[in-house]
Every structure is written in C-alpha cells, then in structure tokens.
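Only one chain comes next, encoded as structure tokens, the form predicted on its own.
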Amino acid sequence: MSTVLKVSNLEVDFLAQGTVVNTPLRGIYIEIASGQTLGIVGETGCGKTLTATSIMGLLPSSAVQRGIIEFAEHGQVSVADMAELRGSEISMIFQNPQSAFNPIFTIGAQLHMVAQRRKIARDEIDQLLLARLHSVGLNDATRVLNSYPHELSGGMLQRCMIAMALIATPKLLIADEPTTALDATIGHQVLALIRTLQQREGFAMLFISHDVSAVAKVSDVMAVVYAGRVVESGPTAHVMSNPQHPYTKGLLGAIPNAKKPRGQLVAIAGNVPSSLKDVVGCSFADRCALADAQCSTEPPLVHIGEAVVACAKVRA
C-alpha cells in the first residue's frame, strides 16, 4: 500500500498581538496508507480537530503552523497547495450536517455547485449526482436533490454531506466526529456506510472521534492524541488489547462493558490542560498516578511491540 498523507512533527501556535498564547499542537505524527483508515481519539480539546483543520490547511491567521505534511505523489505540501487539493484530493466530513448546508438552496443546487467546482462536465453532473445519492443509501434521491436542508433529517443530511465529500472521488476523507450529532442507531448505520464505501472506492481515511468504541470499530490503526501529542499509537487491535500509556488506559477504563463488574467504570480524573504553552515534561503527569520526578522532562518515544509509547514509566 502506498502512502496518502504523512504528518511529521506538526506544531501550532496561536498568536495575540505577535506573542504566542498558545500552543495546542506539539508535535503530531501520523501516516495512512491508501485504502487504510487511522482513527485519532482522545477528550475533548486534546487536539484532533485542529490536527484536521492543520492538515486541511483552513486555521485562522492568527495560527502558526510548523512541521511538514506530504501527500500522495505531490509529496511535500503547503498550506496553498493545500487550496489547491481540497475538495477534489481531500475531503472532510464535520460534526454537525445541519450546518454544512446553506438553508436558502436545495441539496440539489449545492451539490451541483461543489460538481462544477470540481470541473466535472456539465452533461454529467445529473448523472453523477443521482448515483452518488444511490451510493450513500438515499435511493429517493430525486426527492432529496428538490428538498431543502430542513426537510430532511440529520441521518439523511449526513449521507448528503458524505455525498458531497465523495463527488470527485478524493484520495483522502477526513471524518471529524461524523456521528456526534446522531442518535446511536443513525449513527451506527453512518459508520458503517463509510467504511463500506471505503472498501469499495479505496480512499484512504483519517476518523475523528472522542468515542473509542467508535475508532475501534472503523479504524486499522490508531492514534491516542493528548494535550496536543500523539502519545500512543499503532495498529487498532493492539492497542486496544494492549494498551501501554496511563492515558488510553484511562480510556479503555471508561467504556461500558457488559462484562464489567457493576459500577467497574472508572474516569480519569482532572481537565485536560487549558494551555500548553508553558507545559514542561510529561502533560498528562498531574493526572497520572504512576507519575513521579522523572515525569518532569519530555517522555521518550517508545516502541512496545507494534506500538509507539510517549511514556517514561513503560519499557521495551
């Protein structure tokens, strides 16, 4: 399998009137191959839809992005050519379907504005976009391209906005919490239409998710991002059989299981840190209770099997 997208030490800082405030990315490496699905997991403002956002090239000015992103033969990219690339490359599925959409046009007219921005002939975007409606299980689809985003439900918007992100057939599809705003049976049917379609298109996928049931359900490898780093990861099975960081410890400690003892589960006490500017040493030391003074300077990279471990408390 060659490689689609390879991220290496992506840093980023966010800047107020020229001084560094924040620095919410400290060093993400991921890579996927073609046809491979990476899932990036972690709480809420650990860093995994910036990675995104980083990655698509779509932070806000007051960002200052570092590291280096290579993307299937173009090797390495910018973030203008990443304009160049997104929406016909690269794609990306959001959290919340109701706000991809315009509300004063049909599904219709903004699908066939994305197929012309795509440069895909005007005789066969009718076509196209009927089959693509059919691809993702919407099989009135003539009905759906008529209607307007508030007349469908967030199930149905979902597989539009899926749609949408496939028009031009991309080589990579970013999915940032593609469930979150669905109730759990939609949601399950959402998940397991991506990865169906992956199977039968061969792009490569980046899946954004808090919900590691979620990952391990859709993904081959994994990455356990934490206050803006990667501090483990390796193929899905592994880590989730083998968990080595304090951290997807807690993780997996959190998930509901029948087979758990009642009352079993346990949370990971304390906040993920609201700034990491001034972080020194291991970030997830002050939630830790394996930490110790040896937690005070930046954990090495550690290989345990086929994972790799940000954690001075594991061994090879």
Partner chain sequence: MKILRNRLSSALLVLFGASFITFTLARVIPSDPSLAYIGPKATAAEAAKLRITLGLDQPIPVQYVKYLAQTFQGNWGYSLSTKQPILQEIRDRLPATLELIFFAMSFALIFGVALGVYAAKYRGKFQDSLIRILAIAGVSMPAFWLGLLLQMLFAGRLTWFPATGQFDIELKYDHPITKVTGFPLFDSMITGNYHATFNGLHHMILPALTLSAYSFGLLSRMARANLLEVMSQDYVKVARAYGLSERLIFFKLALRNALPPIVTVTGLSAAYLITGTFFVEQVYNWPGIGSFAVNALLSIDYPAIMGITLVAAIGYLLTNFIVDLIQSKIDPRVWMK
Given for the second form:
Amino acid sequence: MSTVLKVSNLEVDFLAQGTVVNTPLRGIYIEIASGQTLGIVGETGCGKTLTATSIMGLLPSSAVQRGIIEFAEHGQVSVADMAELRGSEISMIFQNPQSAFNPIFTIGAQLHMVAQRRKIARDEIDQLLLARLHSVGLNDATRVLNSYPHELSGGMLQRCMIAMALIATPKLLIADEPTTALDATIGHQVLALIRTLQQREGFAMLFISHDVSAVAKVSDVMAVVYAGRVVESGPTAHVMSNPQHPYTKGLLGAIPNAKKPRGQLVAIAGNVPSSLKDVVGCSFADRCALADAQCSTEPPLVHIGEAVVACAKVRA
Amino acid sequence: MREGESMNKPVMQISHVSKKFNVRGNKDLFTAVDDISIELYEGEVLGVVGESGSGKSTLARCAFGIAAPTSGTISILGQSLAGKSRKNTRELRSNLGFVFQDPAGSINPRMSVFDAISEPLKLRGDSAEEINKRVSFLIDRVGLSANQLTRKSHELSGGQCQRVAIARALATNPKIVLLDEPTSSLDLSVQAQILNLLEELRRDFNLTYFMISHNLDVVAHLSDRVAVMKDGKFVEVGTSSDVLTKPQHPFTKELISVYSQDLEVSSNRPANFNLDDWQDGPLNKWAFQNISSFLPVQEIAPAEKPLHVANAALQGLETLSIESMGKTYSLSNLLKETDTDAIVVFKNGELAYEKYFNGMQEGSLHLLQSVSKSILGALYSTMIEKGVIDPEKTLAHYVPELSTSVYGQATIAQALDMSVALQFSEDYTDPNSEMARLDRACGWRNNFTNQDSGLQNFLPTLVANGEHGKFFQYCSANTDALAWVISRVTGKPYAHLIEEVLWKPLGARIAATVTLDDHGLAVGNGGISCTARDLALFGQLVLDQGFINGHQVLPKSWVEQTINGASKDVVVPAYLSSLHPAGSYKNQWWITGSPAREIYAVGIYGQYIWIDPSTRTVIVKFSSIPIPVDPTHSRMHVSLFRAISALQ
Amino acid sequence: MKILRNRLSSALLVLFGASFITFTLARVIPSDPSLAYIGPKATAAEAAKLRITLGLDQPIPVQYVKYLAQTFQGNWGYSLSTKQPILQEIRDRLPATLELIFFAMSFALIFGVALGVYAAKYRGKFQDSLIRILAIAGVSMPAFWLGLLLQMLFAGRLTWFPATGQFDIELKYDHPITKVTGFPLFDSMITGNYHATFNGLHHMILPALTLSAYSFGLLSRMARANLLEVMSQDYVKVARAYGLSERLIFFKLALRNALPPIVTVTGLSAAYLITGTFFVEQVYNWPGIGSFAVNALLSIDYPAIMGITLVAAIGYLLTNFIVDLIQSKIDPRVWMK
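For comparison with the form predicted on its own, kindly provide the form predicted together with its partner chain.
And the full complex, kicking off with our chain again.
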C-alpha cells in the first residue's frame, strides 16, 4: 500500500489588513494510503472543512497556509500544483447536494463540463457518464442527465455528485459531511455506496464528519481534531474502543443511545474556542477535568500503542 | 406523586387527528398526518421519529394548537383545544411549552435574554417583581448566569441559546413541553449537555415531553415510548426498548439497522476486475457470487414461508469413484477438477448432500448463466396454459419492435425449442461474435460505442438465415427475446414474474436477483443469481411434474412434453449427439434421451440442474471453470451426476 | 402552456384595471372636459348641450362601458387640443419613441452589464470605484437636467452631435424616407437610404444616452452585486474543486446565473423609460409620444391622456411578458414558482 496523501504540520492563518486575526489550523498531521479511508471527526469550528479546503488549494486570498502536503507520486505539492490535480486526481463531495449543483444547468451539462477536462470524444463522454450514473445506482441514467437539480431528490443528487467525483477516476476522494443533509436511511445508502465504489476502484478517501458513528462506520483510520489540531489519531477500531485523549473520550461519551443511562451523558463543559489566535498551551485545557500546570505548554503528538495522542496527561 | 398513579393519567389525548394540505398543481389534498391517535401520560417522554416529510412536525403543531387539524380532536388535561377562541384557551395553553430546533432563530435578535424569558410572563400579566423572581429562578435552573441576562442572542453560543429557549418554555410552569428537534443544530458535546439538562428538568418538574426528531439515537436515549412515523402514520408505537430491540415494521427495522449495523459492502473484489474478462477464470471465482456489486439487478423476493426440506442420508457418496473418459476420480477430486462452488443433491425430495467451496455458503447467491433459460421455459408453460401467450404466434406479434427481425417470422414455440434459424454465432470467446454483441447489449461487457446499447436496440437487428423449425441452433438471443415478450404481455418486470409464478409458490428461502440492461430489460439468457438450495427446489418442482408445496405450480402436461424431448425431425448438431446420442432440446431444457429419461439445465462455466426421474434425484452444481465450454468437463459432469443418481 | 395562458389573462385584467383607474381619475378631477373642448368662452347652455352630445350626463359606469366598447372598436376619441383622432396621433408618434427606447435600452444593457461584470471582476479596485461613481451619477441625475448638460456640452460647445430633432430638416427634401413600417430609422435602412440612417443615428445618440442613464446605473449595480453573490455560491466552489477554469466559471456559469435578476430589472426599468421619454423628448424636441403626452397633460387633454396611459400600460405589460419568457428560457425553475 502506497501513501496517497501525507499532510504534515499544516497551519492556516487568516489575515486582515496584513495582520493575523485568527489561526484556525495549528497542526494537522494526516496520512492516507491507497484504498484506505481516513475519517476526520470534530465539532463545528475545529477546522475539519478548512483542512479539506486547504488540501484542495482553495483557501480564500485572505488566508496563508504553511506546512507540507505530499500527494501520491508527485511528492510535495504547492497550491499551484493543486489546481492541476483538482478534478483529475483529487475529487470532492460536498455536504449539501441541493446547493452543490448549479440550478440552471442540467445534471448532464454539469457532468459534461467536468468530463471534458479528460479530453475524450463527445460520444464517449456520454457513454462514460451513463456508465458512471449506473455505477452509483441511478438506473434511469438518461432521465437523470436531462434533469435539472430541483427535479431530483437529495439522495439522487448526492449520487450524481459521487458520479461526478468519480468521472476522473481520482486517487483521492474528499467527502465533506456527505450525508449530513440527507435522511438517515438515505445517508446510510450513500455511505454504503461510497464504500462499495471505493473497494471497486481503489481510491483513497478523506472522510470528514461531525458524526462519530458515521466516521466509525466508514473509516479505516481516524483523526480527532480539536481547535485546529489533530489531538488523537489511529486505526478506527482502536480509537473507538480505546480512546486516550480526554476530548476523544468525552466525544464518545456524549453520543446518546438507549444503552446509556438517561441524563448521564458525558457533557464536556464549555464550548469550542471561537478564535485560536492567542491560544497558549493545550487548547482543550480550559474544558478538561485533568488539566493542570503541565498543560500550559503545547503537548506534542506522541505514539501510544497504535494511536498518536497529543496530551500531557496521557502516558504510554 | 406515585409512579403507578401518574402513568394512568393522560395529560394529552390526540384522537383521530388528520391534517391535509393543498398542494399547488394537484387537485388532491396532501395528507401530512393520517388519522393518528395517541395519549401522553404525565411524566413520560414520547419520542416521535421519522424522516423529513413523514409528518412528525405537522403532528406536533396540531397537538400543541399551533395548527388546526383537518379532523380529529386534541384535549389537554381533559379539555379540548378546538372550537374555542385564543382568549378562552389561554389558560389551557399556559400548560404547553415549546422548544424548537433553531435556538438563535426562535429568539428575537433584538431582545435580551431577560426579555425573551419574561415575554410569556408579561403576556400573562405577572407583576414586575414576580417576573424578576421567576426569571432568576429559571436562569439558574437552566445553567445560565445572571450576568448573561442582558445579552442578545447573537452574543450567545448555540447551546446557551437553547438554554434560554428552554427557560422561556418553562416560564409559565407548563405541564407538557414540545421538543422539536431540540439538539439537531448542536454539536455532539453540547447536545449531551442539553439532553442531560432536559432529563434533569423533567425529573424535577414532573414534565411530560413530546419530542420529535429524525435522530433515533437521541429519541432512544431520552424517551420512554417511541413512535415511528412514516407517510403521516405511526408504523410502530411501543416502549423504547421494545421498538429498538424487537422492531416489527420493516421501516423501523431499516431505520434501526442504519444506526446499529455496519455498512454492507461487497468485499474482496479482485484488483484487476474489469467488465470484459469477469466471466473467465480467475475473476469469475469472485464475480459469479457478487453480480449485484457491478451490474444493475432487480430482486426476486423469496416466499414468506420457506418450504421446509427434510434431511436424508445418502450412503457411499464420500467414497464414490467416478469414471470419465478413461480416468477415475474420487468425488472430492472431481469437484475440485471442475472448479466447484456449490453442490446440492436432493433424493426423493429430501436434502441428501450439500457442499460449498470458494467462500460460498448456504445463503450465497451464484450466477446461473444459461440455467436461467430453463427457468424461463417453466415460466412460459404457465402463460401458455392460461392462454396468455399462444406458442404458435410469432414473437413480433407480441413485441412489434421485433417485426423486421428474424422474430417477425419465428414462433414462440420455435424460440423455446431453439429451432429458429438466424444469423448468430454463439461463440463465447470471440469478441466480435453476435454473442459478444449480445453481452454488450446486456451490459455484461464494456460497450464503448453507441452500437447495441440495450436489448431493445440489439434484438431487432437479428436476421434469419434459413427455415425455422428444422435445425436445433442454440442461441441465447432467443431467450432474451422471449423474456422481453413475456414482460410485455404481462406488463410486469421479469423479476416479478419469476417471483409470482415460481419463487413464492416454490417456497424459496433467499431473495434471488436478475441483471438488467441499460434500459431496464431483464437479461433472460443468463442473468439470474440464486442459492443452490432454492435452485434445487426448482429442480424438484420439475421432477415432481410441477407439483410442490401443496400446489400444482407448473402444468403436468408441460413437464411430460419437455421430458419427451423434441421431434426427431429437428436436426441436432454433433456436439449434442456425441454427448447424448438421442439428445435433444425442448422448452429451454436439455434432454438426454437415455432410458433414465434425464433432463437438465446447463450454463457456461459449469452451472447445472440435473434431474433423473428414474432415481428421483435432483442435483444442482455451481462452478467457476476458467473457460466457458469444455467438452471434457461436460463429460465429467454427466459421469458425476449419473454416479450420484445411482446411489441409494 | 397553461401557465402562459394564466399570465396572459392576468395581463388583460391589469389592462382593464389601468383603463378603469385612468377613466375614473379623468372624471373626478375638478375640471369639466366639456369646457376644455369648447373653450372657456362658451355659455352654460352650450356646455350643457355638449355634455349631452358627449354623453357626459350619463352615470359614470355607463360612460366607462361605452368607453371600453369604443376603445375596442378602435375609436379612441379625438384629442381636445389637436382635434385629431387619438389613435392616429399615437400611431404617427409611437415609432419614433419606440426607436428611442430601443436604443436607450440597448445602451443601458450593453454598458450596464459589461461595466457591472468588469466591476465585479475588479472588486475593491480603482476600476470598481469609478464604475460605481458613474452608476450613482446615472441613477441620481434627473433626465431633463442630464439632457440639457449633454446638449450644452456635445451639441453646443463641441458640436459633435445635433442638438435637437430626429433628422436634419433638409433630409425631408434631399433624402426623403419611404414609409414601409412607419419606423423611420428602420425604414431608411431597409429601403437603402443609408444617408438617412446615419443621420438618424447621429441624432439618436444624445437622447438615447440621456434616457438610458438611469437604467444603466441600475443595471451595472445589479450585475455587479449578482455576480458577486453567485460567485460565493456552493456550486461555484464545486466548479473550482473540479478544476474548471476561472474563465469558464466566470463567463459561462456565473454570468448566466446572475442573468435572471438583471432581466427582471430590465423589464421593470421599461416603466421608467416610458415616463423618461416625456422629459427627454421635450428637451431634444423628439417627435414622439412623450412630447405629445406632455402637451396633453398641460392642456388637460383627457382623451389623449387616457390613450397614452393605455398604450404605456400595454407596453409595460408586453415588456414584462417578454421578460418572463426570457426568464423561463434561462432559469428552468421560473415556471415552478
């Protein structure tokens, strides 16, 4: 298994009039092998989507990114290189399928524009699109191609989105909350479809979600992000059954279900910090029951068993 | 208040409530809530789960007097809400509280926290002193601090906003609180805080919650009772644990599986898999068992009550030695030599032997290839008996699109007996043969050109090359054309026909599938996948002259006609006469013509149903031989089947 | 096309409404139309007699029904001031006004959208500010004032353009326009009278620019705002994520998404253009319906006012109907709303 994506110490600053106003990413380390799925889990404002945007090289001009992104056989790639890889070797699926398609073009027209980047003959594109739509379970592909986005359901649109993502046979698929806007049963079908397609085509996947159980279902490896940093990562089964970082533990304890006693979910006090400009030491310290003086310096990522954890209170 | 006493007292009664809406451009009213009745008992939490559009929000709006139901009544603490003015029901309404999904949106952005919480108290006419006292009490109970009272909603986090909303809902001391997706816009850790708070408040104030959510986890965690809603109706109502652990309704089962099961993903797909080579070895070892993971399929549902098959012992099977073309094999050697995936033997209608290889199990599906054709033959017998299809009519008589093709002249009977004379090479190895074109039309091979897309475009291009009814010419396209005809005549998808006519009456245990072409037509010539056991059941049906499971499923006369074989006047090619000197082909079945009067179904790469009426034996064998047709293998199979049939 | 039928019938309803309101207004304003017809020096007896002849003694609803019936038959009455049939007057003057509106609309659309797009592309830069100033000037400057300014500068001082009129006066003698459709510029073109065409275009530029200023300002702001909004939509992010070029995204996708509101505003500004002609034609002495309307208003020529109102209403409805049609071609969701 070869590494498709490796991100080391990715940091992002937001500037206004030349000064840094926020540092929403402060140390993202991830690595995905071909055919593998890495799940990034975290709460709103922790930097999940920003990580994806930054890997795609699509940050707004007011942002500055640092760190090393290595991609497949290209080695280290710059933001400019990313522009070439987008839509050819990297594809992305977005959260809300209803707004991800342009409302005034047919699905066919939009898929066509993406397919044209592959520089193949027109009638071959038609064949390719039909085949792609069939492969995502849309059996009346011809009708779908001729439909406008508002004529299709959210589930169907998300399937179209997946078909669009796979037109280019990418090496890496980034899925940013692909099921959040869908009903549970439809979302489940979409997840199963993505997984099946992944096994069929062997692409690597970066799966981003706030939903721990979705990440647990889909990913081989997971990374928990908090306040712009990876605080724990490792094989999914391992992290889920043996969480180390207090934040990971809290997150897993907060998932409601029938088996947990009512009214006794683990509730992490406080909120995710809104600005990360002046954070000193561990950013979780002010919500953490274990925090003490040791936590005033930023803890490094340390290997503990199969996982990597950034917490001064966790020892191997 | 004692537990038993409280649970017997309904605080809210919803009886036969329906809500209908006008939908633009549609004359019929849309029924959002369809005749729902339920009672809420004091102190309980009723969770209503459903997907968007299920009607759960509309039901809640009706129940809490926000919307008027089209019919039905709602009573709160024994008094009806309907038919009274707002003023008269104010007293009654003060027993109701509301917490909505979007905390920031449900609080007026220009109001301070204090104003927001005190608003319902002011409306009630409380004095300033009373209001101050009540607000500071509430603030404390929901976990906010007094210095937050002057803030406005945009200065608060989502969780804090929701705490304000809860405080406001509780201001008038309500008995029943509506929780409309109370946590769905919150992050997991904040959701946990709010859920804990809601439970604490319920306990302390003896509140009754009517909670609606699309999130089963949240509902399951907080609720005493769960109602599952779909299309305006409760499909299931029960205690949380009953609904979650013993779901009855298929929709509930599906919903629960979403939350508990792992993803069902077909695995082990070979890396070099491709649509041009999947039928050959070694790819077929995986592909034949995983058709639905790469081809579109339609499901053939099994029987509600599967037929019970008794077990029987068959002596001497393991020590069997089989002679074929001068060689002697042990059973296990021969099965290995012929790349067996599964073998099932029925003797006198009882399961005498079954063995699975190559990762297959009792419940695994396997592609039947041309054994599918013999299933079509059986299907036709019932249609012909009922007079729905006349075997002497041409195929084009039923499907006019075929009129310019060979099927404009050839009859149904001729197609069933494979005595249509047509320009068609059934060469499985030549990528340019008509067979390869047929595979492309079926979606079984890569089709990069627009030519031959779908059976409906390909079949009409076939032309005659001789006189029909004279020669046996095995041609897969005939069966596809027949499948098209039978779907057209009955107006039903092919899969549903098999389900109705065969699979259900037969008592099949596991859902089978049939592959579809690009336009949704079923691939009749070889697209069915099913379990070995269910297929053996089908063989048993033919053996028992169409009678099984207490029904005459197939006409007896048809079975006799089939076993008697084709007319001697039809010329048979050498490959058949060298294998079976008196062999012929009738009604999509192969006839050996031997004294034992065996008939069989066969598919390329080694798929079989072998039926020996003389010893009352049915044998089903699935294989994944690397090449489509091999005369040596064919002989080995015949020897194997005859050896097994001879055992008692 | 059931919806099309609905729109047409609602347009008819609006027309009835407009005719009813103008009719009622003309009757309730404190000025006796009969006096205007026979002049101030007539005796009371003469006036009473005329009132009977004109049917003014009948109840107002009856008068309205009669008026409607007459209008349908093509009898729009006589102008009180010119004593000519009103339909005749309008038919003679409408082409000149329509040509003026056509050119003004074209200027506004072409310059407005182009500069709006340009400003969006260079948001926050110097070009953007410059275009904003132009747009604000266009919207805020009254047409008669702008007309006078342009006249003084380009016709008076620089003498690049003629100051008034639709054609040079001599044209009537040396290159007379053969009447085909009644639209002078168009007729001169199809009859090969290019001298007249160029002369007409030369006369057209200043009044058309004056008339277009307001719509230009509106459209350029509209185009800029819409484009910027569209560029922030999810589907544009998606297009970027799929590696489509910025050119393709901006010109092929986003521009088309930004069009529907622009088209709507174009339709709405048609109303402004119609009233705008009142002033512009006055300033440039344009022989169109606008100057006729001003005269009619000043002399309380109520049959003429009613006729002009009716024409304006028809023009407005027609424009908006066309806008709807175009809208449905651009945005498939329009008929759904």
